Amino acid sequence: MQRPYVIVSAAMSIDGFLDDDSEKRLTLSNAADLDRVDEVRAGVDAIAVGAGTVRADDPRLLVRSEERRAARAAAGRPSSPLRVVFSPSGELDRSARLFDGREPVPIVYTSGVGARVCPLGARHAEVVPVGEDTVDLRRALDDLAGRGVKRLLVEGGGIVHTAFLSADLVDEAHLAVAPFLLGERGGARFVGAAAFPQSPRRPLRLVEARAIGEIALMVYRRDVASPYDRNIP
């Protein structure tokens, strides 16, 4: 079975931070870039985040534009993509907006250990263990493929980005860069330390670069597929 086409999306500072060290969430995108992200959301089958993003941002992971939701419905698709959370520990808050009972409920990919302690009931989420002590991303992608997911948008955070990139499971990366550096005020990073296959010997291919106001958007794609991948156009 072919795995979903995986798109990683992030907004960051020039020096690679997703946020600063303050309690208030730092805005790194402008309105035009947020609308671009909404368009990307409308074109995928599922949107995924890690548990840290759920705790920090309390996202809903819905398509915001009424016109785009209507277009999806007219095409026989749900108004918003399937919502996915990666949480090895299973420690998630039922009061998070993501678990509001909206159908279809989100899928939480967790470990066997996490599944045994996860407080979410069936009306909040579908809890799927894909590994005993950790989350096996390949098993999660296989499960999503079995549910008809062909395109998956991964929106963060840094731990999830690192896991997907280091496992060589990213086909496309959308990076929106804000016009400032955070330095010692920086919080979470786009990626952490890992052995990445996207090295100087096998770089990603730049397919788009443009200004969105003061935001610089760069879109990269992979050129070399691993044996696990389908053929990427």
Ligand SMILES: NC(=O)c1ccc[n+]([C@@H]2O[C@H](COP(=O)([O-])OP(=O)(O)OC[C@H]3O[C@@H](n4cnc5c(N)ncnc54)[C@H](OP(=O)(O)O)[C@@H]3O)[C@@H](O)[C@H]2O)c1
Given for the second form:
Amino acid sequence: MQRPYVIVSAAMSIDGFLDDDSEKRLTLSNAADLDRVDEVRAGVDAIAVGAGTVRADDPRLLVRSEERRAARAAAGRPSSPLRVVFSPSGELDRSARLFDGREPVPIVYTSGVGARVCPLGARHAEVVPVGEDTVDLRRALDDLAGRGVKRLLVEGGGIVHTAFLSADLVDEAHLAVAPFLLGERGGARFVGAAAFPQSPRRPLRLVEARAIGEIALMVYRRDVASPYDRNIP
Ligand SMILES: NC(=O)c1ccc[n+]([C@@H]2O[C@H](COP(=O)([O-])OP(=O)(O)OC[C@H]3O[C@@H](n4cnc5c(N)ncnc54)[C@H](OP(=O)(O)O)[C@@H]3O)[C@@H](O)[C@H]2O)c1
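So the form predicted alone is up there; where is the form predicted in complex with the named molecule?
After this comes the whole thing, all chains and molecules, with the earlier chain placed first.
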């Protein structure tokens, strides 16, 4: 398997929630931190989210800054990274903003079962089955690498973070922590319960910690060689 360099990025409360339990998405970041994330987006080849995030937030996953889009285009790259969704069920809404026909259309990695029920046509997305009942992330990453994706930004949500981290497929994690707790009002968590290789026996390496206004940004990198590292471009 070859795979891209994988960056996980999330904003969370002190107690690890990505959102609260209301219908409206909670703002966990400030303008300066959102601009930092936009810069990270502009530096990658693809941005991925889980189907839960598409359903909850209806994101567009584009580089927001006009200057950054222009700089990418001047360098011969698409103005925004390739957009990717993980959806084993294939149950996605054609009216989501991601599927509005903007080229290149997003890639939806799904299961064989999901591909059969997925309502998206070729003008909405490229639907790629990678597993019969589930989404095999290694196959998806291999496919992305084959499309020239060298750096992948995974922007949530918690289920997808959990899948990537527990499968030891994360090279870097950007965690922005907002100065409050959500407790019983918390919604999705950064990660769920799983067996994580990033344990006390094999911790991540803290490479940056800084304040962005009231937000604490922490950047971690994996520090050990994995059998897959050989194939990272
Ligand atoms: N604060 C932040 O930085 C941030 C960022 C992103 C999202 N969020 C928030 O997070 C929440 C959504 O997170 P979430 O945890 O509910 O959903 P999610 O991780 O975005 O997506 C979950 C979906 O991923 C698919 N999936 C399940 N297991 C998988 C696996 N092993 N590999 C690949 N795909 C798999 C399933 O899709 P199917 O159902 O199609 O089978 C599942 O429903 C929302 O509240 C959103 O606002 C916050």
